[in-house]
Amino acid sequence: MATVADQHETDTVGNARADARAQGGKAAAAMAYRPASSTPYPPPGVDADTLTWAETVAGGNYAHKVLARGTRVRLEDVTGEACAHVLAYNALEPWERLNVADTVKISWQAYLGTGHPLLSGDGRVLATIVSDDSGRHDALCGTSSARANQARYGDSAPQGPSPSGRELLTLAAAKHGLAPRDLPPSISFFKGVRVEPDGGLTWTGSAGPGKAVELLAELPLILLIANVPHPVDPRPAYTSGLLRVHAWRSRPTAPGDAWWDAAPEARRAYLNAADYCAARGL
């Protein structure tokens, strides 16, 4: 509730002029840095000024930005309670998405790390996961429902105090022009489950603070990101913290990398990424 103080601040188009100018200086815990220099946190070994993308996204928010080509983006879980759900889509066509089925096939399992191909539809190879020290993620559960959080905490509402990851989503998909129905399933990280010889799926919680995971992108894309709970994640209370996110420049797999031929099924969907791209002048 605004004071006395706070109206008298902003009580002519003078003061509110002056009030707002004043936050510009201001810090918080979360916020995006632009330029991406001026980041307090620069990944370990990476030079601040090469920089394109540095955000630290609280809990319960998202992030979103568009990529190019041979971008590595780096998540890091700084409390040990982020859970990052992660859609990609290609920059150009963004028709084409990622796709969690083809991502679990190709791989010919569903635990998720370094060396993974993140697939779209079209079997191009969205992005590389090129470095995990977690190992605490997931392919099969996607993110928490509005229904869902409305039954387990009373509230869904991206402005509430436990908005779900699939409206989160829809928010940051708006800012490029895609719909409710363009959200496929989501892959998760930091949060593991493991599935059991019944079926059923066993929480595997955290690795712990300030474990990292980098993603290399094999296209232009579009990268969505909202930092919600796990859906199964046991704990009663709304549980999610700081998720930090740098991107710099690098180059896309090719061939000779050891990922480009980890198996043949790989190998065709960095051919066919390649092929699109070549065609395109990218």
Contents of the next structure:
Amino acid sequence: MATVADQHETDTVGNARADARAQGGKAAAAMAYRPASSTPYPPPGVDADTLTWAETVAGGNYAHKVLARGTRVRLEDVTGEACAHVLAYNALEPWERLNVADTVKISWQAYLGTGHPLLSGDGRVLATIVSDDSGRHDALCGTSSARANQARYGDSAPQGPSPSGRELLTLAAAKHGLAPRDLPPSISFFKGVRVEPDGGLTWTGSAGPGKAVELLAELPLILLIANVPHPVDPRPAYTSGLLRVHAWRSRPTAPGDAWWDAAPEARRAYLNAADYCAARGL
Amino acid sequence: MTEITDTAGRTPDCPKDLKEVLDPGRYADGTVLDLAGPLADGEILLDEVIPARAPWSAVVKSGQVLTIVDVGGNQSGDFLLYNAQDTAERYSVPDTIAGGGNVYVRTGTVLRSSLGNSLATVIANETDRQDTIGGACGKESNTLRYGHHTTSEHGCRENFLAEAAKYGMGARDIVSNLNWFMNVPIEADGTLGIVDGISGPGKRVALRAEMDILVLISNCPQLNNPCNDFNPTPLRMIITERA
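What does the same protein look like in the form predicted in complex with its partner chain, given that the last one was the form predicted alone?
Let us now look at the entire complex, which starts with that chain.
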């Protein structure tokens, strides 16, 4: 029976080198596009030359990037089965990071949507949700753990068929020198949960294929994304579809912009971020 | 001279003068202070009153029960738990919510870790529900919530950082927390916020440690919202162990 090894002539270093090099230039459903301007899926209305990140993330996989302040990031749920579990850090002082409790409490709103500032625990806005046509997001349930995925799907390992979000975020974080201590609760996009009057959770699931969320980086960010099923997704099968990520140069929220004055708490969060950046010469 | 005791005749320890800490005249008019007592049977291993505004910490061994008494009523106790053997494993709000299928903490709620493991179980609770969504106040976040004139005020984040430093931990180790005796309803459209409390003097909650846990508490010093009825008061911490 033919094996994969039969398709490769790798008996000498020269042959192995030729074999390896022959693999370059192939395409895959999930891959990074370099340069970013070469993406087959440029976001509508965006000059491809301004793109700084273009990548399709497989279900059960992860992505990460360091982003300049003023970068706009678009996440698209290609098939309606993506769930983007996101963590954001101040790239210059990563112990400043997403604080989900402050993000919902200070905005007086548990459900994420357009205009919601994503706050750190240090009184600053890390990013703003500047666009959203999904409306199915979650800031309460975090991501999946090894323990939960082993119980639900039989496996949780990053190399296995049903990786947990926690284990993928651990890997993404490690690539920026960050350790498990650096993983606070995360938020997720494209799968919704609502809270009942007694505190119980109701799954609202996906808004369908092609929905997108855009985030605007208000500080220099390390962004980590795990694309895995939501922890309370009731379906027995590990269901996780393609997530498309594009980012491009834009500018941070400034006085006069709608988000700056949308709420007094948000305005002071933008003021504190602007103050930090001015002092650091950013 | 009269000793201060609870109804069982026991006098808790206190890092400051207990008579002063429990003097109602030091708090808002009408303040009632009730020391209550442990919510679980067994030998009392530790019994301490935390003065208003102060941090506190202890290790609770697997199987031991920690009772927290809301001595003055509606005093938020901001609370974090860690695996005492490996503090990289710590309390996780989302694992607790997703694991229990409910955003409110009540009797039976399992307090889960960042790895999904059971740190502790709420075995008794004398208020309708407890909060784990509202997070902690802090010097910086107060400027967003109330204005930059609050810059000089102390917060729970500072209490957590000061107490965590005793164990070699820092900002990386402070995560979203529990708030005993704080009331944070979520309305149908997602609107949420800290509102008047549903606890009272002498109300208690008790946790059984499911592994050896390090607990940090900030007796919330917030002065700008009803999480402590605008009147920070003491908390009593009691660790018991069944014979």
